Structures are given as structure tokens and as C-alpha cells.
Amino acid sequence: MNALRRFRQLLAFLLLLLILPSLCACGAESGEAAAEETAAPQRVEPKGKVYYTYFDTVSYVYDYAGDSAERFDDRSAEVSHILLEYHQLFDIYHEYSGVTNLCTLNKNAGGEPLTVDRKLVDFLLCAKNMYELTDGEMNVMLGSVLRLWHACREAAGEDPQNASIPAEEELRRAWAHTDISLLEIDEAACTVRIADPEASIDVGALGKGYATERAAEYLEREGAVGYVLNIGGNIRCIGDRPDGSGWVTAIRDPDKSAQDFACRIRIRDTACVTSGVYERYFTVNGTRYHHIIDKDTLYPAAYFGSLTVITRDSALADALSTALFCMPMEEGMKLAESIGGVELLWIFPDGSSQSTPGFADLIEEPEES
């Protein structure tokens, strides 16, 4: 991990420490006011755990329901185990003893089918479904293109003065190895093969959200309510706060500092995922190049500054936040309407914004000073 990545990870961690408690407190104040009016039980102080090693980000598990310390420890430990398992399965840079993961599959590209864990088969089938759902905008086989941009971003972190972007001809050659049909899955035999030796899988647009949803499913099976998962900014609420007030979270203004928010929204029993130009990027000759690559141009998508998705399934929210970021707003609106249960906020490069009616209903009006 280079120095720039370590700095960004530390900055993200410090930002989460600053933002999350204040947002939870914001929701708590409203909940307390409601409790006074309805004589609801007194608010329970939340418990929390933090993990630093999954998906190259910081992950939080919060309990607002008042579980015993022992039960919360057990449940958060299982969430940690689930995240670790999927972190290892989805890792494209490292292999692990006894695990056939995406790194193994990429190294074996062009070779014979490999037997993999059923969980990885299920995930890759989900990835293919997301490809179809988004008309190819969310394509896990874009790895050959994305690794060119990743290499340039890493090099820029080491030597900003000599930063460069991939050559056009390199990108076009890489694009020839991104067809989803190159990912061959035998569901019955639990085997996976990448048919082209130049092709590779990259699941950055789906993996974290998918793992988050699997952790949420575990908590729901356990009967947990009043829990919140924040896996590197992928927020998944399980049920509601005990007082019924939901949780308030903030949508960052992509053109301003990390402490400036475009709006605050109140959510419950759903997922919230934002994709933006401000997370992973590098600069060449004064131009910023972020990490969300448009399949049609093979360059960073230029439609929006950020896009936020609210829908119950965290995997779907993760996939759509990338896919719709690479589509004109009108097309994204039609796709969301065809799926149903999806609310969106688009923030444009000029700072203006537009949302679906259901998203607008979630926005918290600022209190008068």
C-alpha cells in the first residue's frame, strides 16, 4: 500500500469518526422529541464495533436496539466473519491458503475451469444478472480496462509530477477482452473459467455491497432490528430505530470539502450507496481522473459529480450507483422505474441536483437557527 493510499484511508477513517456520531446524534434528537410527545421508552445508547481490514476500507457495526453486550459481541463477530470471507473471495490482488478466489481465477485466465466455493458462484451469477439488468453498464469483466487506470493511479500516487493516463490504443486493446460471455460458470459443478487469457474480473462496483447484504441477511435471520452496517460508506439499515425515528445520514457535496453536505436524509430498513468523483482519483496536467470508468468512452464518466441510490438491497444499490453514474439521467430514471423501489439523487458537475420524488420525501429540512 503506497503512502497516498494510506493517507486517503486515514482521512476516510477520520471523516467517518467525525460524521457518523453527529449524524446518529441528529437522528437521536428528533427521536427524543418524538418520545416526549408519545411517552415512548427512553432511548438506548448505541453500541458499536469497528473493523479496518475488509475491502481496503473502514467498516462499522452499530446496535441501537439495546442488545446485551454478549449478544452484540456474538452478532458483530459473525458479521466480521462474513465480511472476511467475502473479502478473501473477492480479492483480485492476493491469494489465500485454501481459498480459490478472484485473484486465482484471473491468474488462471485461459486455462481449465476451477472449482470454487458455492458462495463465489452465487456472487458471479448475481454479477451476470446485474450486467443484464443495467444493459452492460455494470460489467465485472471490465478488469482489463480498469487495471490500466488502476496502474496509472498507483503510479501517480508514487510520482505525481510524472502522472499519466492510459494510451488510447491500450484502452481499445483492453476493451476487446471484456465480453461478459468470457466468464463461464458451471453452476452444477461449481466451476468457473475465464475463457480469454487477456481478460480479468474486477468486482469493485458490486463486491462490497454484495457482502454487506449477506451480513444484513444474517442479522435479519437472527431477528436483529435496530442495527446499522456502514461498510466503507455503503450503509445498510436493518429495521428501524426502536423509537421509530429512523437514521439521519448525509450526502456529501461532491464539489466541496468532506464536511459540506448537499442534503441530509432520514432512512430506515434500506441501503444507501453513493458514487462520486471525489473518492479515488489522480490529476494529470490539471485534469482530475476519477475511478468510475464509462464503458462507452473507456474514460471516467462525466455526467455527474455524485449519484446516490436508496433501495433495500445493498448489492443492487452498489451496482446501480456505478451503472447509473455512467448513464444520462433520463436513461437512469427509466431504469430505476423499471426495477421499482429505487430512489435516486443526481448531483451534476455544476452543483445543481435532481432527485426522484421518493428521494425528495426522505430529505430532512434544516432546522431554523
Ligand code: ADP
The other form holds:
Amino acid sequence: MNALRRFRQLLAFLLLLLILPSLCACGAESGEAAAEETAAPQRVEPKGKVYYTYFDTVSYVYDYAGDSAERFDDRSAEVSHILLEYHQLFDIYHEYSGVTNLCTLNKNAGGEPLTVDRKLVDFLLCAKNMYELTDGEMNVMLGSVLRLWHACREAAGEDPQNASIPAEEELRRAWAHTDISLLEIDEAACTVRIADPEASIDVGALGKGYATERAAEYLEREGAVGYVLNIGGNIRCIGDRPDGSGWVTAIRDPDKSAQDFACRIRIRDTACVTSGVYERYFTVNGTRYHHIIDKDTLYPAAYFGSLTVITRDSALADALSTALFCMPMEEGMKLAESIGGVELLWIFPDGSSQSTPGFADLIEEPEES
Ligand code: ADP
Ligand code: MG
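Right, and the form predicted together with adenosine-5'-diphosphate (ADP) of this protein, after the form predicted alone?
Below is the whole assembly, all chains and molecules, this chain first.
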């Protein structure tokens, strides 16, 4: 590989460690982890790659296992290929030559069924399952409502002085076109149709987590261990570090800057996803309107500042992070118990927090008050 390219990659990697500590699963951050560094001087430096072009976010692939440069290049190239494929299938704003994607399906709403890639069928079946599992709180057919909020957020970005929110009546009208049954999937024929011209798909709550899991699946098939994926905050650890110490990641304090954290957790062989009020929002008359919409009010969900989900499957973690953000803690707790293997941290708007017992076991240091 060209030395300049490698130097640039190293710079980008160092930069991302500096600017994104809360999203970076990086074990040398805490004092304890630093002490372990002394005890295990043979620990290898991680290799990392960063991609800026998928899902409108930043994606990282890290290898802590000490793979050869060639093997890491091959594996990260394949991860990149998988992300690109799903990025194109899930894009609701652009179409790509030779690809029937969600943008095509939305444009064709009310029309005839379209033949799509099997991967898209599998994803949409998963989306329907997640709808059932979350009692409709995570609904990929909420597109007509989300579009209205999205348009106001974009307009607020252009002209903050004249920012406004969608009219209640407009939201109610849009809501009439969000039934999950409007998404018609013929699994055998590999076709999909949106049955109502006013309806549309938005997979912002699930797409990244699903694609992350497919990339993780590939790495696991390859026999990789000691890898970490961070696809726009969807963290997925593949196995453990070679020395068995896991990775420490920080959960951001929703009220403060990205550098302030509520707690640090040590994780291995799992996914970790946080949904928070600070991720994407706009402000109207001093009130902040974020991007996760509660189907019961059609307004931004108001229960929490953030909610973190730890579970092995990144698609499930992503779906639950949005769905449980839209339900009271007790309901979320019950749902998590019924699924099993799901650990949660709720941070409330007043800064207090609650977690499942299994989550508390992962916390590295006492929470800061
Ligand atoms: P992020 O993508 O910022 O990490 P989430 O995983 O919580 O955050 O997903 C939020 C995105 O999901 C929104 O930007 C929107 O596109 C979509 N969305 C918002 N509310 C819902 C909902 N109740 N059901 C399904 N999708 C939603
Ligand atoms: Mg989500």
C-alpha cells in the first residue's frame, strides 16, 4: 500500500480517537484500563479504517487482534462493500443505477409490486418483525409523519429565526398513511409494494443497526475476533480482545457536550446503541425538537434524555433503542425481560438514571452525579 495513503489513514484514525471518545470502543481511556496496559505490555496497537460515505454518518472498523495489514485490508474492504450495498438499498433520497431501493419503492407508492434484491426483502421482513415485537413503537412506515418533521428540521437549519414545527392537523393527516399493512411483501416472488400513494418508508431507526449486524456476521463467518465496528454510533464488538479485557465505551451525558459522559461500560461480543435527544434536533422558541417521534403523540418522545441498549444483535439493539425511547421505563423493562439478553440504561430528562441489573454489572466506574 502507498505510504502516503497509509499515513493519511493513520492521521484519520488518530483524529477519530480524539474527537469521538464517546463513540469509540477504546479500552485505554480509563485509569484502570491504563493500568492494565502496564500489566500487559505486549498488547497490540489497534488498526482502524474510517468511511464517511455510508448512511450519512461516519463508520469505523477497528482490529484489536493484530491481524496482518493484508488481512485487515481485505476484511475492512469487505465490510465497506457490505455497508455500501445496504447504504444504496436503504437510501430514501437517491436512486442508483441497477438498484431498486427504498427511494424507488417510495416513488412507486400506490403502484404495482416491484422486484427487489432478496436482501431488501429480508430487511423489510425484519422491520415488520420489529414492529410486532415493539408493539408498533418502531414503525418503518412512519415515513409520511417523519417527512414533516424532517422538512421543519431542514428549514430550521437554513433559517433558524423562522423555525416552526408541523401543524397538528397535518401530522394527524399524515398518520392516516402509516399502517404497517401498507407495506406488502411477497417473499416468494421477491416483490415489495407500498399500497398507499401517500405512505412512505423511513428506515432511520433500523437500517444502520441491520447493516452493522450483516457486516458483523461476515466477520464472524471469517473467524475474526477482536474487531469493533462503529457505524454511526451502532457499536458492535466481534468477540473479545485477545487478552480478554473487552472494550470500554462511554455513554454520553445527554445534557452536556459530547465529551461529557454519564458512565463507562466494559463490553465484549455484543452490540451497544444509544438513542438520544442530542443526536438530531432543532429549536423553536427555546423548545428543542429531536428526531425520535412517539406514534401516540406524533411529537418527539418526551420520556428520556437518552436510552442505551446492549444486546448481541445490532439490528435488535437499534430497533429497541428507538422503540423503548418511546415508551415508559416500566414498559421497556417488561419488553426487555420478555426478549431476554437485553440490558438497558435510561437517562431521564432531569439527569437521573436507571438501568437493568445486567447493565449495572457492566459499569466501570461509579456514575458522576
Ligand atoms: P440515530 O439514527 O440518530 O442513531 P435512532 O436509531 O433512534 O437514531 O433512529 C432515529 C431515526 O429513526 C429518525 O431520524 C427517523 O428517521 C426514524 N424514526 C423516528 N421515530 C421513529 C419511530 N417511532 N419509528 C420508526 N422510525 C422512527
Ligand atoms: Mg434506533
